[in-house]
Amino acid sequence: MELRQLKYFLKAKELLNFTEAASALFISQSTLSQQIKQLEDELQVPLFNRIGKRITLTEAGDLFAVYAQQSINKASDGLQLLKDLNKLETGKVAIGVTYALRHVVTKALILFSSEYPKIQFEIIFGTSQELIHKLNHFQLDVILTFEEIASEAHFKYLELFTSPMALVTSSETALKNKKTISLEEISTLPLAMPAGGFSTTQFISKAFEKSNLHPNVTIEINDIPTLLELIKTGKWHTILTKTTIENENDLYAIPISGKNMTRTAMLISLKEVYEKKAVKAFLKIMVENLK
């Protein structure tokens, strides 16, 4: 068995169409017909049901898809850790962050590139949901999100710091004067808030269910720079993270009073799989640079 034929059966099984398949992998159909029917010969099993044109996978290709993902993954692993060996002289990290920790990422990353300039970096932005996704897909190498809770297991939790809860409005309201406010005061306020997918969004939500409070959200979006826009206003307030205006001078962050009002900033990687040098080089540039 290779992992050639192991990547071959893979993309098939993505794309259940070998015509596509071998097109993909840029060889003919002929030689991913062959290399497939000699693994399933090796394997003494089918893992293609074959329907004139079309494919699907029988129950034996379903079950071996994931060993084969996980054999593609450890060679991968260790072709890594032989590069890494050559002084971070070459590489990629890719890193996916939420808007509200943009500033710690971007501060690390500009002292990181000073010492290791070879080194390539991949920032994406997202919601909390899109980039634990993109990791559990292996598409990213370590998220910097805010999370409450350490509850999946295969994840590697790390806790950077907390951030309090803040009504966000211009600072040019007379509400830049108030050291704190309530969800009840804020609930009479006009609001524009992230879109449901944020993760800020469902967890003040929560909070203002459990007050039986009815916020008076007028507008949802799903860009955070936007939004900020618009609270600059003044015609709209928002909650967020105070976090996430760090360097924003156009606007005033007031902590939300009441139990449970902070969020924790962390570090979410795969248990299972090999953490670069360059990504431990950067994380520790990063935590170090919190202190």
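These numbers were taken from a predicted model, which means no experiment stands behind them. Numbering follows the first chain given and starts at 1. Only the largest set of C-alpha atoms that superpose within 1.5 Å between the two forms is called the rigid core. Compared with the form predicted in complex with another copy of the chain:
The Cα shift for A60 between these two forms, taken after rigid core superposition, is 2 angstroms or larger. Superposition of the core reveals a Cα shift of less than 2 Å for M261 between these two forms.
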Given for the second form:
Protein chains: 2
Amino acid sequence: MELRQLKYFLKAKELLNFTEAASALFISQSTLSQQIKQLEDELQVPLFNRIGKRITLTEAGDLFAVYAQQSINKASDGLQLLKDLNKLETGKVAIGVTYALRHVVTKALILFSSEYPKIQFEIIFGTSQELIHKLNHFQLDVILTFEEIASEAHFKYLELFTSPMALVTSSETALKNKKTISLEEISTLPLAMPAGGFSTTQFISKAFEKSNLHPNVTIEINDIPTLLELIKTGKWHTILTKTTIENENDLYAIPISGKNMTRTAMLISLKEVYEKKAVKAFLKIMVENLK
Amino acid sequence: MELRQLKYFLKAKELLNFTEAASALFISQSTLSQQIKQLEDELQVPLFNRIGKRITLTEAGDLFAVYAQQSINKASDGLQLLKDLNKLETGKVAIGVTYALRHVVTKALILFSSEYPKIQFEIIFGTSQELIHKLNHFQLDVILTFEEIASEAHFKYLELFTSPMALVTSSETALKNKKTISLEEISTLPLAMPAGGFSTTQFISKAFEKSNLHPNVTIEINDIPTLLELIKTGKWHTILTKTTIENENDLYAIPISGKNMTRTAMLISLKEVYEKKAVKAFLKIMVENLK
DNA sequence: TTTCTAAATCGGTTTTATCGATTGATTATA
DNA sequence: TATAATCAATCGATAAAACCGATTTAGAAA
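Switch from the form predicted on its own, shown above, to the form predicted in complex with another copy of the chain and output its structure.
Let's see the whole complex now, leading with the same chain.
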């Protein structure tokens, strides 16, 4: 049993397709096939069912995968630890962010990189679900998003701040003098909203449902900068957390009245995984600069 | 980084002597020396101090050893788990049953679990169609039901026993002295029958049709225990396989006369899917105790 | 100094991981 | 229903690497 074989196995498990897994691993299909077979021989039990040309995990494969992953993780944690020993002169940080929290990351990024210029960053924007999936697959070190309904036991959560849900509108609009606005008022306005995958959209849809209101959504779009551009025309309005348009000129956020109309920004990371020094340092700078 | 190298490293760390470590690992000193060097190259940091001809651990080596050991442990935990799986000290078994064959499963379950108490069971009752659907979706390991008209190529079938279709009636009834009963006689009696989804009901409906008889069904019900309760009042009769009321007091089964009035109990599982050891052992006990 | 010992290094051998091509089988399609 | 496309397994060949014995290097002991 070698880490190489465990890595191959997990990729095959993930894709359930030897050909694709092999190409993702930059090896030939025959090599993957042979290495899996060799692993199975050593373990004395098949890890995959071969049903025709399709493969599925066996019970053994399913159970073993957990340990294979942990074994790999421990080894790479050890590697990471040694890199950290080099006093943050090397290392990569992968951070997932929901778009709404963009400015929180960029601000910290600017501060951090002037202090530790050699650290590499990968900033991934995506929906909460996408980011959580990537976190679970060890593709991200930490994610920054709003609270989820279901908290999971293998995650570590850190609350950052709360931000009200708000109607976002252009400065041209007559609405701009209002201090708050109700869902009922909003339901009369033409709305352009983030697409269904965005947690903000899901959050606000539920709120409308509860109030038996039907919002007038004429546009759904999965790119926030484009959405904001449309809002700036004054022809549509949208609903976002207030923090989303921080640092945006020409846009106003009018908090929505009513209970539970705030969201909590959180840092989510995996428990029991070695936390990189660079990540720790970056998050420290980020939290310190939340105002 | 490979588990082999981690193992070498830990042994060298333990003995702090490459020559002895090599011989403990049944490899040559030169091989050990090379492999350690290769690991150090990959980690970009020395794990040992070479003070003259003596070696000591570096800080990096000391810190890294923890993770190296954990990585190896996780891999060997996984291996141990698979061994346990083979010894039936772990594992899950999911079995689908039609209600008529209930007692076959419960009897085997009691015997099996006293021998292998650590195996978890999921017993799913349902109609044949429901169970076959679940089997096809890998939600069940095996199902126990009566023969289907259409046998499918990707299933494995094992015949268990045959049981006659029978009129089920309460002990109070005058019918109880009859040895057999015809469909024609039955068609005059008030019947409470399992609902249309049950294969027994489908089976018996076809038999009535063929004989141009119209049964007097006054109740249809999709729960067999409730059905049996009604039968015990003596106000209705029903038609089931004889085996269904095995171990039921106060109920009599009068076999129905005529050809093809028996049903065959079968085990159905998926071909070309790894059969869990626990499933195999359970079925063995079940088949051995069929009377 | 000499001797001894242990790690590093060198050159050669064996093992094995890998590849491309092919096969056999299943699924998709026309 | 025949045909094409797809996928895992297998085969033979090759490149990579793990490994060994012999030798070198250098510190420690005599």
